[in-house]
Structures are given as C-alpha cells and as structure tokens.
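Below sits a lone chain in structure tokens, taken as the form predicted on its own.
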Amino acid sequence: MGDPVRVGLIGVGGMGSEHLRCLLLLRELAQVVAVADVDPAARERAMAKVGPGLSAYEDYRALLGRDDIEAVFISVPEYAHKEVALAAFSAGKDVFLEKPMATNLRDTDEIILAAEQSGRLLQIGLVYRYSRFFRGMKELLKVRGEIPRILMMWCKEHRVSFPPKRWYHFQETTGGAIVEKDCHHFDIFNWMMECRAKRVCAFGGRSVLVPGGDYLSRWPGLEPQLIDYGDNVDHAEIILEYENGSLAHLSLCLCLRPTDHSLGFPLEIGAIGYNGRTMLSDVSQGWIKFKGGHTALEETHDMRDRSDAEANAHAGGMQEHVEFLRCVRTRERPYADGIVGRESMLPAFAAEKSIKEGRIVHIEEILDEGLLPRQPYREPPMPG
C-alpha cells in the first residue's frame, strides 16, 4: 500500500486518544507526525505515548499548516466540527471526522460541499459500519435471507450518563443529546433497511441530571462530578416510519446508575421480518441470534472480533482506520462517507424537533433546512 500515511490528530480527548491508540498499533500504515489540543495534559499524554519526532500544538491551525501531513483526524466537540473541518480541506488534508458532524443540517452540508470542492476524502467516524458485528449482521440479513425484509427493527442503549464535561449536556454545543448519541443507531436502521425514514416521533425529557438531582458521575481519568445541569435530554422513546412502510423503535436511557460503577454500554438490536422470524443481538457479548419463521430454526452466531479487543475500541475500531488509510492511499470513496453520516442525521434532527415541539416531525421538513438537493436514499456497497 506504499509508505505509510503522515497523519495529524486534531482534538486527543476522549475519542482523540481512541484514535490515538489505534493508530500505534497501525505502525505499518499510518505514522502521527502530530496532534493539536487546547488542553496541554492532553498533548502531554499524546507526546508520551509517541515518543520522540511528535510535535504537538495548542492551535490546530499550525498542524494543517504543515504541508508534510497527508491527513487529519478530527476529535473536536459538535459545535468545533464545521470550523475545523472546512480549515481542513482548505489545507488539502483528507479527513476523519468524528461523528455526528454536526449540530445542524446546514453545517453538516457545507463540509459535505467543502470536501467535494477540494477533491478530498471524507470519512465519518460511524464505527459500526466497519464492525465485523454489523457486517455479519447485514450478511446474516440481506444476503443469507434470514430476514429478507424487514417488518420493524428496535434498539435498547440504557446506559449510565455522558462524561462530566459541560459541553455534553447542552443543545447548543451538540445539537442535542439524540444528535450526538444516537446517529450511530439510526445509521444501523437505514444500512439495514436500506431506506429513509419518512416520519418521527418521539418522546423525552431531562429528569434526573436536574438542579436539585444527586446523579454523581464516574468516568476513568475524570474526578467524580455531580451532573445537574445542561438541556439535552436524558431519557427518549422514539419511533420511526420508513419509506417502505418498516417500523423502527429506539430506547435511550442515559442516567442509569451501575451499582459496581462500571461503564459498560449494553447496545440490543432487534428485528423482525415480513416471514415471521426474529433476530436478537447484544453487541457487548458478540451473539446474533435467529428463530422463528417458516423454519423455525434457531441459530446463534458468534461475531465478536479480536481486532477490536486488542484496540480497546469501539466495534469496528481498529477496522474503520484500517480502511481510511487505505482510501487515502487508492482514492476509494470511504464507506461512511459524508452523504452517510448526512443520513444518520436526518432522524436525529427530527426525533429532537419532535420532543421540543410535541409533534410528529416528517422527514421532508428537516431536509429543508440543507443546502444540499434533494436525492433519493443511497446504501454503498459494502467493502470486500
């Protein structure tokens, strides 16, 4: 694949380190020639994990000032994303940019447009899409038959509160707590359906992290904080109607409380077809399992991916960097690509106009708000 890609990391916080991690052990493909963090503890860690030959910036902009980087991961909060990631193409980078991309529609188009008038790459942090989990899934699905076509899918994340850092919690710096959250579950719906949802409605509030709340939170590395503040939502029930007349249902809980403090982020996806069988999946332990239907048999598949446990990452986190740098390198059009990401957004934006107006909100209103024409749903075809 040639040497390896000279890489730039903007932003080596949370998902930025993550980043980080993956890419040392990805030594024969990409080298980190340099990060960029407002926050010196942040550069501090990075430079001691790197070693010698990393130089590191409070101001992002010298970083893409350096002609001999070939492409940037971008780890910045929601509200940064735009900025940056324009700034970026600007310089002739390719870019990863992480997920959701950005707090509204409007801006989400703009870097769309920007990365198609650079002629660079762009590729969204989607991880699920590079997963061996959500691949086999989409295999088990579509091309083995188990449930050719979907009657209703549904999806479980009740989970224990975002970290306590103010940004998080609020509208304005996320575009809302569904936005930031759940894009990667609403990306899982339309990559399985293959179709965009035409109608949503949700339901939810901020309840428990309120003033006069107790929710302490604990994340590894962060000093243990009272969450009782912000406007994002903390709980959500949300239905979608898709253009082939398929159900989907998500649940979002984020304030429970584990009682050993663990961060465990338990993510069930369900589904059921037209032919009556059903699948159940748990993504922490790796199982899909099918039953029912005009067989009856029941299977459970193994799909979890040791790539992934050696990363520490997300499922698909060693893989959807693998396939990055290899974009950058053959020009291939990355599989998450920014039309992607635009897509996991638009339910988003929809469940949290639903909840702030108490309403059913249809698709088409969200796409008004965009710069870019209108298109019918696309699904690229699936690497390899």
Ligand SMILES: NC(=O)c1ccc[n+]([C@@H]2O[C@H](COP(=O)([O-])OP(=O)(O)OC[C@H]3O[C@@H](n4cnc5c(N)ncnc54)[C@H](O)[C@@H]3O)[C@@H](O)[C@H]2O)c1
Given for the second form:
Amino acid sequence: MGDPVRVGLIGVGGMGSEHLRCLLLLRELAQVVAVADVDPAARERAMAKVGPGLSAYEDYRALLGRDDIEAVFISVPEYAHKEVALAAFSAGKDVFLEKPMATNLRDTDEIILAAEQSGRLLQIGLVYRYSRFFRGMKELLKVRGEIPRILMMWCKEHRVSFPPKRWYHFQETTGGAIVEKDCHHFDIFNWMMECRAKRVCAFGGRSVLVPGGDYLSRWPGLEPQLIDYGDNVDHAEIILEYENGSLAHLSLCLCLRPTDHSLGFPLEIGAIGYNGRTMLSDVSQGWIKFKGGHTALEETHDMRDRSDAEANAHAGGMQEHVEFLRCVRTRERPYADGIVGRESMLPAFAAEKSIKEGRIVHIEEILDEGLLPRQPYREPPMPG
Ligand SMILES: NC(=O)c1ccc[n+]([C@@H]2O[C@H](COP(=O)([O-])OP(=O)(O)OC[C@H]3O[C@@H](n4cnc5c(N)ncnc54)[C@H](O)[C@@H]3O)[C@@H](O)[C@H]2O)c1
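Form predicted on its own done, so how does the form predicted in complex with the named molecule look?
Once more the chain from above appears, this time first in line as the rest of the complex follows.
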C-alpha cells in the first residue's frame, strides 16, 4: 500500500498519546515524524515513547510548515479544533480530527468547508464507527435482519466524571458535556436507525461536581483532584424523535464515584424493533444479545476485538488509524467524514439548548447557527 504515511500529531495529552501508541504499533503504515504541544511535559512523554528522530514543537505551526508531513492527528481540546484544523488544511495536510468537531455549529461548518476547499481528507474521531463491535451490531440488525426497522433505541452511559482538567468542565471550552461526550452515541443512533434526528427534549444539571462538593477524581495517571468547579451538566436525560417517527433515549451520568470502578462502566445500548425483537449490548464486555419478537430464539454474540484489546485501545481504536492511513494513500473518503461528524453533533447542540431553555428544540433551529444546509441521510458503504 505504498510507503508509510509521514504523520504529525498536534496535541499529545490524553487522547494524542493514545493515537501515538496506536501509530507506533502500525509502523508499516505510519511513520511518526513530529509532535506539537504547548505543554513541555506532554512533548517529553512523546519523545520518550518515540525516541531519537522525533521532532517536538511548542507551536503547531512549525509542524505544519514541514513539507515532509502528509497527515496530522489533531487532539487538542475542541475549543482549539477550528483554528488548528483550518491551519492544517491551508498547509495541505490530510486531517484526522478528534470528536467533537468543535464547540458550535458555525465552527464545525467552517472546518467542513475548509476541508472541501483544500481537497484534503477529513476523518473524525468517531471511533465506534471503526469497531468490530458496532459494525457487527449494524450487520446483525440490518443485514441479518434481526431488527430491520428500529422503533426505539436507548443508550445508558453512567460513569465517572471527565478527567480533572479544567477545560473539560465548562460549556465555553467544550460546547457542553453532552456535545463533548454524546456525539459518539448520537452517531450510533443515526447510524443504526439510518435516519436524522428531528427534535430533542432534555433535562439535566450539575448537582454533584459543585462548589462545596466532595467529588474526588482519581483519574489514571493524574494526581487525585477535587472537582468542585465547572458549569457542564454532570447528569442528563435526553429524548430524541427521529424524522421517521422512531424514538431514542440517552441517559448520561458523569458523577459516579471513582470507587465505583468495580461496576465496570457498562455502556448499555439497546433497541426494540417494529418486529418486537429486542437487542441489548455492552461494548465494555463485548456482547450483543437478541431476544423475543418474530422468533423466540435468544442469541448472544461475542463481538470482542483482539486488535483493540492488544492495543489496550477504545473499541475501534486500532482500525480507525488503519483506515485513515489507507484513505491517505487511496484518497477514498473516510467512513466517519465531516458530514457524519456534523450529524453526530446536531442532537447534542439541541439537547444543550433544551436544558438551558426548558423546552423541546427542533434541529431546524440549530441549523440557523451554521453555514451549510443539512444533507439527507446517506448510508456510506462500509469499508472492506
Ligand atoms: N475519540 C475519543 O473517544 C476521545 C477520547 C478522549 C478525548 N477525545 C478528544 O480528544 C481531544 C483532546 O482530549 P484529551 O483528553 O487528550 O485532552 P488533554 O487535555 O489531555 O490533551 C490536550 C493536549 O492538547 C495540548 N494543547 C492545547 N492547546 C494546544 C495548542 N493550541 N497547540 C498545541 N497543543 C495544544 C495540551 O497541552 C494537551 O497536552 C478532545 O477534543 C477530546 O474530546 C476523544
């Protein structure tokens, strides 16, 4: 498939380090040439991992100025995504951009337009799109016909808080916790239901991670820290109506105690079909179960992915790199492109607005804030 792609990483904190680790396991596909991060400690950690030969810059523009770098992974916080992504497209780089694409729709659309105008690739870090687990779910639902038409779907993510880094906890720097976190889950709803969200009703608040609170974060690799600041919701309930009349529900809790690690943080995703068949799944354990409906057959599918487990990565964490690097060489459009990324965020923007304004929000209203018309739902072919 040609020479390894010469890659630069911008932002090598938590997620950037994950990208670096995966890329170093894919040496026949990628050569990590340089990193950029404003934090010297992050640069030093990257240098220690890669060894001599890696350039490390404080200013990402120095990295982008290098003609030998073909593609960049952008893993700075989302408040800086637009600035860095636009500069990367101007410098002629293909871009892997972490989710959420931006903190608001206008910036999201500027990123999509800049990608189109530059003719460079844009892949969004919607990692589940690349997982054996969710691709398998899609196959079971649609191709095998377990639930060809979904009546209702739900997602329950109950977990510890975001990392104890200030930017993660404010609406201004994230677009809101629902934007930051749940674009992943809204993308799964869109993808499995093959439809666009129409309107959203949400409730939520910040009740535990508050001044005077006692929430002590014990994030792996960081000193224990009290999180008693921020204005993002720490719990929310969100109901969505889709254009085809199907419904979805998302329950988010971001304030389980770190000692509740023993719960295993199930990310429960379920669906009920018009045919009455029910699906329940837990990506953290790697199983998808079907029960009832048109057949009495109860089935459990083991959907664990050895390549993710070996890399200790998120579900899809290895494959998203493999496919991005392949797209750089073949010039195919990435599976999780800017439009998929944008659709994953529209329900999140609507949910944040619904909580603030205490009313049902139509996606149409959110579109007023953007630059692009909404495209009809399209089902991109699943990469081979
Ligand atoms: N796909 C996923 O599942 C997933 C998981 C975690 C995080 N993320 C996303 O990755 C992004 C980063 O999250 P994180 O947890 O790594 O945050 P982080 O704070 O751990 O790391 C961000 C890094 O960017 C650096 N940085 C900030 N501004 C910069 C700039 N202008 N130039 C260069 N470096 C800069 C910081 O110094 C830091 O090292 C976020 O958008 C987050 O939503 C995605």
